[in-house]
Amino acid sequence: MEGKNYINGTFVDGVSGERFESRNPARFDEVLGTFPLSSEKDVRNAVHAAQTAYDSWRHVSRIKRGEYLDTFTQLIKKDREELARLMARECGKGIVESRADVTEGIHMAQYVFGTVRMPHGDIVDSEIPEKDSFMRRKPKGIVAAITAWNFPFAVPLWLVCPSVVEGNTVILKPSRETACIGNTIAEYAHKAGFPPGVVNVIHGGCGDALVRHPDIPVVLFVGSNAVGSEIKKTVAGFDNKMAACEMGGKNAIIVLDDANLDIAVNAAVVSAFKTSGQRCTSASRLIVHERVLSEFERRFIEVTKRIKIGDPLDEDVFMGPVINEAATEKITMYNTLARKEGAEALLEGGRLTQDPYTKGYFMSPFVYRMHHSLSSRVLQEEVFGPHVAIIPVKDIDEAVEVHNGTGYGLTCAVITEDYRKARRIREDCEYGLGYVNLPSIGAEVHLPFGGVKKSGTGLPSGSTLIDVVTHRTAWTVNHAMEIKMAQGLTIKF
């Protein structure tokens, strides 16, 4: 594929003349396509088309706009297996997993079509009986939405299909790492007939031009914690911007003493090491009462070990590669480092380099055992790979303390058969998804997506984020001959 940035409803290279590759994780020697790698010039180009297209896009009819989101959706049903190969090739994510994230994609824009006939605003009661009183949205204009590897089409769609329909225009940066992905959303935007400038898509290493330009007022970013923490600082210097960031995890799922093992054990091992444990959502803490450890630990290292780690187009492949180079370097480190720290390993994991895997970034589950420590970076820092802690407590006190004992607060499941202590999880645990029951991934596209503490800034993401591309405007109408004001105030001249 040779990739181009999608600016003002045309493709066009980037102005440098430079590009980058993505390549294949599972066979890193195969490149599946070039990019721009833009400039700031390209971000300038970029926001001119967003602010031209943006004061005629605002004012076409909602449901209008949400036609467009529609047809979008049908074009992207047609392809969805041929995108799900792609992305699993791309980001290495199992084919099964692909096909999931395609899905979820659809369903965000599915959803947002469907609120685009609903009831939009509020009627609100006046003090003055002559007097009707609204609340009404207005778009903030240009949103850039810049996002990560391991959700290459949901993501985005969470981001780019409520900021169109309410009236803004996009300027998506994709990662570099799922390029591919990224050019095939231009090119449906195109394909449904989106107006010029409305969707703009740029590639390469511009997110800092993106978050720095004073014309774009709104800037969503799902990633790290590093990089958006960093973004939170720039936008804080601006007067007009606000940033809606969603940053990692270190997640945990709570096994209680009457905890089903079954549910456990298969909540567990799905929560570590789907996508390789590459999720914001994965948990990497296990939190498991005393009581039941033992039995919980054999049988988790038991099915852990049965993983099958391979080519991600394999329909049996539970585990693909890693995204890169570097990401094998930063699990290996923890790994290690973990053992520094006093970790009991249970099951060792790391770089696989035999036949087959000679050619990917592969690597296998590494577990581990070690009591609860504020001082461990192992315990405290998102690792994002197959590395998995188990931590024993005592009682459901110690549970929470230990739940909330990281700088984190994205996702929490707990295992429990007692309502009574679900509910404390519930409410004693610092989350922004929880679960009872189930993995501590997944999502709903109808429901918030977002975290506390350094997971988020309470701005989530997904159905909700219409509270970020949007404000909130007070719209008054006098139907009397005179003028009165509330809290008993008259005016007379």
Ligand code: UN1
Given for the second form:
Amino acid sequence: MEGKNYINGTFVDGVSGERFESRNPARFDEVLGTFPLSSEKDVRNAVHAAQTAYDSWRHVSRIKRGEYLDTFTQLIKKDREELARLMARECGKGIVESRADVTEGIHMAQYVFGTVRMPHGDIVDSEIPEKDSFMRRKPKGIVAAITAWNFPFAVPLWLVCPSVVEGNTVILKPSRETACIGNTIAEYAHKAGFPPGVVNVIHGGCGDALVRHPDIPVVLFVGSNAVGSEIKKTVAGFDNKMAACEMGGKNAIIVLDDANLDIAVNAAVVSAFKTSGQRCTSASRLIVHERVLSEFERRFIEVTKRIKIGDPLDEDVFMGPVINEAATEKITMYNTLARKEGAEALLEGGRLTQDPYTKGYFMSPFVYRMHHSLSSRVLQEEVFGPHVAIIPVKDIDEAVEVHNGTGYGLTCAVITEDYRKARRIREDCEYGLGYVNLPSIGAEVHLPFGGVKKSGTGLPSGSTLIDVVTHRTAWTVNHAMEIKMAQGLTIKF
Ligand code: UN1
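Output the form predicted in complex with the ligand next; the form predicted on its own has already been displayed.
Full complex below, order starting with the chain above.
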């Protein structure tokens, strides 16, 4: 694929002429496409296009704006399989998961389209009977969306769809690792006939210039805490700029002493190893009651050993490669560190280099038992790979304490048959998305999606992104022939 930037309804080369490659992580000698390495100048052009388009787009009715999205969705639906296959090759996610990623993107577009004929504000009573008050939403302007490679289709659509339907214009900067999929989003926007400048897509190397551009009031980001924290600091230096950031997790599955162990083992395997542990919702901590510890460990290891690792296009493969060389190095570093920090390895894992894994970034699961510690780096830092700790606890109080004993708070799952214990977890654990008798992954788009502590900014996306990309304004109308005010302020001259 010979990718371009998509600015003002036109596919254009980058200003500098420099390009970068996107490669297949399962076959790293396979180049899937090249793309413009964009710079501040490309950002300037995209902002100019988005600003010009905004002036008219915000006056298009919300229902009409939604209709563009409907066309966009119909086009994507026809290509679902082709897109999934490209995604499996580009980001290494198994084909079954790649299909789910495309489906999740479609769901977001459908969900947002479904809202356009629904009530969209509030009617608010006044002390004064002759006054009508409303909460009305207004768009904010240009939204920059900076997204990660692990959900290359769904997450950009989570951010782009609500933004444009609310009357904003968007500049999407997809991850360099998944630029082919990012490019398809531009192509669908183009084919759907969005007016020029409403959806813009620029590739690689320009995230910082986007965040710093004074005419972009909203930055949406999904990625690591390190990058998200920098973005938060940068936007704080501007008067009229905000950032909504999803920044990963150190998520846990809590297995209580009354747990159904079939559910516990399945939930743990899916949460720890789907997408090779590279979801922000993945569980890297299994907090297990000591009464069921040995049985759980035995069964978890037994199932984990059977995980099929290999070509993401193979329907039976559970784990494809991790994303790149740097990821293999980072995960290996954490595997080594776990041992140094006193972990007891239950299943040795690491880089697979023998045939058929020689040409990809394949890693096998590393599972260890370790007691909770606030000073252990492996129990505190996000690894983003097939690396999971089993942490024994003596009761539910300790489970809650261990759960909350990290800086992160995105997803939390509890496996129990006792609704009172589930309620305790619901009330006392710190998370954005909680699950009972389920994995920690697999949220649906019509829920709020966001975390607390280092995981988020308290501005979730999913169904609640509307609150980030719109201003809620109060609008009050007087129907009397005189001025009557609330709080006893009525004054006549
Ligand atoms: C992410 O990893 O950035 O809940 C998003 C889930 C998916 C979204 C994950 N629906 O696992």
